[in-house]
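Shown next as C-alpha cells: one chain only, the form predicted on its own.
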Amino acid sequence: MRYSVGLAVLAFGVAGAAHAETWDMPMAYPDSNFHSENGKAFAACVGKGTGGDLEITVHAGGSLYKGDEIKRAIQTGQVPIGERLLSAHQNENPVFGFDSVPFLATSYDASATLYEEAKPTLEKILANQNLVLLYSVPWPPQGLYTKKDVESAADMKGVKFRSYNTTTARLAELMGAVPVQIEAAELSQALATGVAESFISSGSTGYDSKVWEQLDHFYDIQAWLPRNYVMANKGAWEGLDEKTRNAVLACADEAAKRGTARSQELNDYYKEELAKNGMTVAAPSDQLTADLLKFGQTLTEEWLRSAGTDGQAIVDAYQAKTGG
C-alpha cells in the first residue's frame, strides 16, 4: 500500500513538473540597467500570473547570447524569448529603423505616438520572421559623448565613433568620423583600449559603462529615442495555452508602461550622475545643432527611400497626429 501511495505521489510530481515550463530570456544590457530590471519584473509577473506554469529566467549583460545574436536566437528557437534593439537590424528591413530617424520623435510622448503608428507594420514584419512582439520600452533621448569640446561637426573628423545601428554608422560618415560597430556590453573595453572615442547614446549607456573614466563631454542633442523590444518565438508562443498567453500579455502591458515611466524618471538622473563624475553636460552649440539637423534631414530622406511605402505611411500617420 505504501508503495502504491509513493508511486501516486511520484506520478503527481512528475506530471506537475511536466506541466511547468521554463523559458530562458537573454538581454544585452547590464543586470542593473533599467531595461534588465524591467525584464526581471516582467518575468516575476509571468511566474505569478501563470501560477508557476511558465517561469522566465532572465540572462542579462549578454551572458547567454551577445546583443547581436539575440534576435536570431529567438527566431530559430534556440531561446523562446529575448530582448533586442531592432534598429540594429535595419539591414534586414529598413522599417526596423523607424525609431532612430533623427529628430523625428524627440520626446517620450512623440516616441509613443510614432510607435503606435509603426506597431501594426512592425508586428507583420516580425510575424514573417517567426517572432511575436510582446512589449517595447524606449531609451532616454540620445546625446553625443566625446573626449573633447565639439563646437561643430568638423571637430568630429577622423574620430573613432561607436555605432550600434545603420543610423549611427551613417551619421558618423556624414560627420567625417570613423564608424566602429560595438555592442553595449563591449563599450567600456572599447573606450579603454581606444577602439572607440565617441558615440551617440542615452545617459543610461554612459552611466552603465562609467564613460567618465575615458570621456569628458555629453552633449544633450536629443536626437531620437530608440526602443528595445521583447519578442517571443512564434512556435513557442503558439505552444502556450490561451490562459497562459493572456497572463503573459497582461504582464507585457505592465512592463511597457513601467519601463517607459522608469526611462523617463531616470533621464535627468543619468545626466546628473555624468556631471557628478566630472563630465561636462551641455546643450550643443548653435553650429553643431545646425550641422546635426542638416545630417538628420539627409538621413531621414535616405531612410524614407529605403523603407518605401511602409516607412512613408508610418511617418505620414505620425505627422498627421502630431502636426509635425
Ligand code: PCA
Contents of the next structure:
Amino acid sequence: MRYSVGLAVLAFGVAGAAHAETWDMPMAYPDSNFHSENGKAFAACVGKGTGGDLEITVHAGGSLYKGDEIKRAIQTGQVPIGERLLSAHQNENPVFGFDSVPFLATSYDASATLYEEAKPTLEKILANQNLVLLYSVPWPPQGLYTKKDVESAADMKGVKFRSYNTTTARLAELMGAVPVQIEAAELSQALATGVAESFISSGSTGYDSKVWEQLDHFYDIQAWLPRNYVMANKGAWEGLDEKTRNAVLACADEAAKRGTARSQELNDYYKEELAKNGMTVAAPSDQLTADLLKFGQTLTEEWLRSAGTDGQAIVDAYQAKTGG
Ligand code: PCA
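Okay, that is the form predicted on its own; can I get the form predicted together with ligand PCA now?
What follows is the entire complex, opening with the chain shown before.
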C-alpha cells in the first residue's frame, strides 16, 4: 500500500498538473464495435476539449468490468464513467426497458422521439442511483438469428435462446424456447458450444460475433432499437469544475449524434456482411410476423403493468408526438 501511494505521489509530481484527472471508462462491447469506436472518439474529444485536464481511457469488450458489472461499478464509484445496455437492468427498474418494448419504436426517428420523451424520467431514476446520464446511442433494429428455417413461432419450441434483458427472456418463454442470459462478449462461445442456438439482436452484434460460423438465418424483424448509455458517477461528475463539465457535455452531445448516424449508416452494411458470409437474410414470413406481433402485445401489456405510471407516461407522451 505504502509503495503504491509513493508511486502516485511520484506520478503526480512528474505530471505537475495539479488538477489533471484520468478516468477509466469500461464498455461492454468489442473494441471494433461502433459503440466502442464512438466511445473512443468521445474520450479523445474530452481530452482535447479540456486541454488535457480530463483524460478518459476506454476499456472495451468487458475487459475492465464485464457488461453486467459496469453499471454497479459506476454507481459505487469503482469507476467514474462507463457504458452499458440499460435494458439489461430492466429487472432493477422496468422503466430501463422502455426502449425494448416490442414494435413500439422500430425506426431511428421513432427511437429518437421515444428517447426524448423518456429522458427526464430516466435521468431522475439514474440520479437516485447516483448516476448522471451523458449520452445514449441506439443499436440497429433487432432481428431473429436461427440455425433452421423458421416459418412460425412454433418452430422456436425447445430452441435454446440467448437473452440480453427481461424482454428477450420473456419473449423466449412465450415462443416456447428456452432462455439463457449471455453477455455479447460470450455469445460466439455460447453458440460454438451449443449453450445457445438462437437469439434476437442487431446485425451489428451478429457481425461482431461472426455468427455465420454457427447460424444460417437472420430474420429482419425490426422489433425495437435498444440503447447503450454512457453514465458518470454523480460524485465524480460533481467533482469536476464547471468548465470541464461543459466540455464533457459538448463531447457527449456530439457522441450521441455521431454514434446514432453511424448506427444507421452501418445497419445495411451489417446485413450485407451476414449475407456475404452465407446467411439467409430475409423478412419474416406473415405467420412469424403475426406470432411475434401477438407476443409483442403481451410483452407490452406486461411491461406497462410493471413500469407503472412512469412507463405509461412515457408511452402516452411518445404516442401523442407520433400520433401512434
Ligand atoms: N447488441 C447487444 C444488445 C442489442 C444489440 O444489438 C447484444 O446483443 O447484447
